[in-house]
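One chain is shown next in C-alpha cells, namely the form predicted on its own.
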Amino acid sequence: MLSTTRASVRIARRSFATVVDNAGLKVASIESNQPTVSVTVLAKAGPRYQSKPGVAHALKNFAFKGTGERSALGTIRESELYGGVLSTTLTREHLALTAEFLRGDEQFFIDVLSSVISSTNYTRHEYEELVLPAMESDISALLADPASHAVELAHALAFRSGLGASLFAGPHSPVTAHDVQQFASSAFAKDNIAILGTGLSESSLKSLATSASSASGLTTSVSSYFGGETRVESHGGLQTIFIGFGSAGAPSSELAALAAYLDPNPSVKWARSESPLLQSGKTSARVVYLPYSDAALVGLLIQGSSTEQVTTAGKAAITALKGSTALKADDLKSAIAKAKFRLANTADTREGLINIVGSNVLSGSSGVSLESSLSSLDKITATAFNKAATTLIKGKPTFVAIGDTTKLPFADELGL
C-alpha cells in the first residue's frame, strides 16, 4: 500500500512535457524511470473518425502488416531478437501503435513504427489471409462476451453517429484493403497524430516526424447524447442489463466521482464493500465511466444467472443512482478520495499513461501533469456533485437487456 502511494505521489508531481515542432507534429516525453521504454504513435483514428463503417477497425488489425522495408514476418522476427513488444489498442477516438523494449534499442523500434505509418503496402491478400481473420475473431469474440456486447449497443444508442460507431466491423463488413490505405493516409497525418514515449528524450521522438503524411487529417462532428432501449435475445452467457446515462461536452470531475462513489470493490479483498449497489455471490454489478474529449458515458452493468436477480440488482442499482443526487458529506468525500487514487494508480502503467496525457497531446496542450487533474478532483463541491449527478439522471436513461428477453425486465420495470 505504501509503495504504491509513493508512486502515485512521484507520478502526480511529475510534468509531460509537450513539444510542437515546426510540421506542426506534436511530442511528448515522459520520463517513466524504468528499465524498458517504449513509443507509441498516437492518432484520431478511432470509429467516430472513420470514412466508412468498419474501416477503423481494419486498419488496426493492419499495423505490423508487410511494408516498404520489410515483411510481417521479418517485422516479428527483427522484434523478437530485440526482446521487444508490438501492439496495437483502439479505442472509439483513438488508435495506438506501441513498441516496448529495451533501453538502447530505440533506434530499430523507431524505425519499425516509422515504416507501419509511412509505407504499409495495404496488399489485397495480406487483407484477406491475415486481417480479416483477426477482425472476424475479435469480433466473434465480442459476440460470446454479453458484457462487451452490451457496452457497444450503448454506444451506439447513446450517441448514435461518432461516438456511438462500432469498434468492430460488421460481419459481412463492405471494407477493402483499397479503403483501409486511404483511411490510413488521413490517419497518420502530421495534424492527426502525437508521438508519446515513456524513458526516452523528445529529440529521439522527433525522428517519427518525417514519416507522418502530410495530408489532411479526419475530422468528425461534436457528440450529443440520445439514449434509448434494446433488447438482443442469446443463450448460454449470463443474464445481463445495462443501465446508463450520458453527456455530452467535456467530462467533469464530478462524474469521475459519481463512478468511484458507486464502484462496488472493496478497498479490502473479501470485505463488504460500502457501494450502494446490490451484489451477491449469484449476481455482479460494476460501474462503467468512460469520458472522451466531448462526452461520457456512465453506466452499471448487471449480471447473474437468472432474470429475476438480474431485476432485483437492477432496481438496487436505480436506487443507488437516484441516492447519489444528495450524498453525506463523508461519502462524498470518500467518493473523491477514491477517484483520486483509481486516476494515480491508473498512471502507474504505460497504457494509463497513454491514456492520461494523449488526448490532451493530441489537442496541442503546451504541458501536462496529473497533478492538474488529481486537484481538479479536490475542487469539487457537495453542490457541484449533486448539480451533477441530478442533471445526469433526469437524461433519457441508455438501457440494454441481453439474454432471456422474455424474461429480461425493461427500463421502466425499473423504475427509470
The other form holds:
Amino acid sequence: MLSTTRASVRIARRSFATVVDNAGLKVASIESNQPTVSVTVLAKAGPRYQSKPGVAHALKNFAFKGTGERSALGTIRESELYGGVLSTTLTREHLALTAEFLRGDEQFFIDVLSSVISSTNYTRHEYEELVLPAMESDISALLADPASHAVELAHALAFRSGLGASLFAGPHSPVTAHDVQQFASSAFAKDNIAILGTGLSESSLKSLATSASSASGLTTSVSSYFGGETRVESHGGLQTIFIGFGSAGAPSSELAALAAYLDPNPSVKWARSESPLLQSGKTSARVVYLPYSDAALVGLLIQGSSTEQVTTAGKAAITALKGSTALKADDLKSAIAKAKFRLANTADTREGLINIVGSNVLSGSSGVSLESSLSSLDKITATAFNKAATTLIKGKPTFVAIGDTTKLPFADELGL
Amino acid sequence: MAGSALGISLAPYIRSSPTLTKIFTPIANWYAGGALYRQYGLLYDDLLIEERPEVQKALSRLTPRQAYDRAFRIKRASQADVLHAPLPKEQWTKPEQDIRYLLPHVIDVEAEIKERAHWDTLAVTRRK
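Alt. form predicted in complex with the partner chain, vs. the form predicted on its own above:
Let's see the whole complex now, leading with the same chain.
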C-alpha cells in the first residue's frame, strides 16, 4: 500500500508581514515557520542610485569586511562557528545584506549586520586586497556568460542612465575606497534602508534600527524607456540575441502575464516543445521579465550554437511578440495561471519573499500582501492585455546580439 | 616590553611613564640625529628590514605616492653612499619630517597574522 504513505501532507503556510515605521526607518517582520531565520538589510543602493559608476558593485563586495568591532576574518570565522550564512545581493535598485541562521543566534548576527552598516572601516588595503579581486572575478564571470552580458547591455540601451547603469563596475573602474565609504554613508542612512526579518520578532530587529546613520538617503531620476540596438563580438560562447521592449511607469500585471505567455518552455520537465523558438531543442529561449519600481523590461533571450538557427528562432520570437497583441481567451487564461503560479512560487522561497516585501516596504506602500498581486493578475481582461501588449510593442525595440556579429541578424532583418 | 617581528622595543613602556619619557626623549632625539640616516635624506622607517613577509605586505599597502617617495629616498641615499658623502644640508631629513609611515601597517599586518593564528587554533566549547 505504497499509495497510502503518500497521503497528502499539507503544511499550512501563512506568510504575512507586519511593517512598523520606526522613527523614519522601516522594519518588517515576516512570519514564517521555517527552522532557520533570517535578517536582511535592504538598502536603496543599487547601481541606479550610485554617485560614480561601479561604486554600488564595490559596496556590495565591501560588505562583511573589517568593521570597528571585528575584522573580515573574524566575521567569517565567527559566523562559521554559529553555522550561519552571510550573503549580499545586488539588484539594479537594491542592495541586500542578508544573514541566515538558526533560531537563537539572532544576537550575534544582528550585531554583525549592525556593525557592517554602521562601522565598516572601508580601508584602502582591504579594497585592494579583498574587494577588487572579488569584483574582477564578478566581471570576468559576466563577460564569460553571454546571457547575462546581453541583459546588461539591454538595460544600458533601454534605460540609458539610472536603471541603465550596469550592475558591475567596468574592468578599470575609477572607484576608490573613499568613494565607497561616502556612498555607504548615505546608502545605509535611516530613510534609505528597510530591515526585514523572517521568523523574528520586531523587537529583536529594533537594535539594528538604531545603528543606521541619519544622513540623507540617495536619490535618482525617474526612468524613461529609450531602446536601441547593439552588437558585441565574442568568441567561444553561445550565439546570443536579446529582443525586448520596455515601458516606463510602474509595471502592470498585464506585462507579467505577457511574459508568462511568451515563455516557450514546456511545463513538464524533459518534455519537448514544438515551439519554433526552440528549434526542436537546438536553441534555448527564455523570457526576461524584469519589473522595477518605475519601469519594466520584457524580452526574449535566445541562445544557440549556430547563427542560422538563432536567426530563425529570432524571427519566431518576433512573430510571438506581435501575436501577443491579439491573444485568444484560452491563451490568456493559461498565461494568467502561469504568471500567478510563478509569482506564488517566487514568494515561496525566502529570497523571493524578501524581494517582494522589501521593494513594497521601501517604496512606502503599506498593503504588503501577495494576495493583492495575485488578484490583480486575475482581473486582467483580454482587451486590457491586448492593449498593454500593443503599447509595449509599439515602442522602439531593444536588440542585443552577442557572438559572431558578421552572421548574427540585425534588428531590421528580423522584421522589428 | 613588546616583542614582534620589528624586534624588541622598550618604547611603549617608556612612553607610558611621563618621567621616563622626559629622560629619554632628548637621548632618543640625539641618537636619531647621530645615526646619520637623516643626513642621507632617509626616514627611520626606510631602515626597517624589509626581507620579511610582514614588512613586504606592509609595503604593498603604501599609497603610490608613499611608495614612490620611499624608492626615491633610498636611491638618493645609495648614490650619496657611493660618493662617500652625506647630502647637502638642505636635503637632510628634518626631525619633524621623520614620521613612521610604515610602522602602523606592519603593526596591522602582525595583528592580522596573530588573529588568524587565534582563529586557526581556537578551542570551541559548547554553549551551556
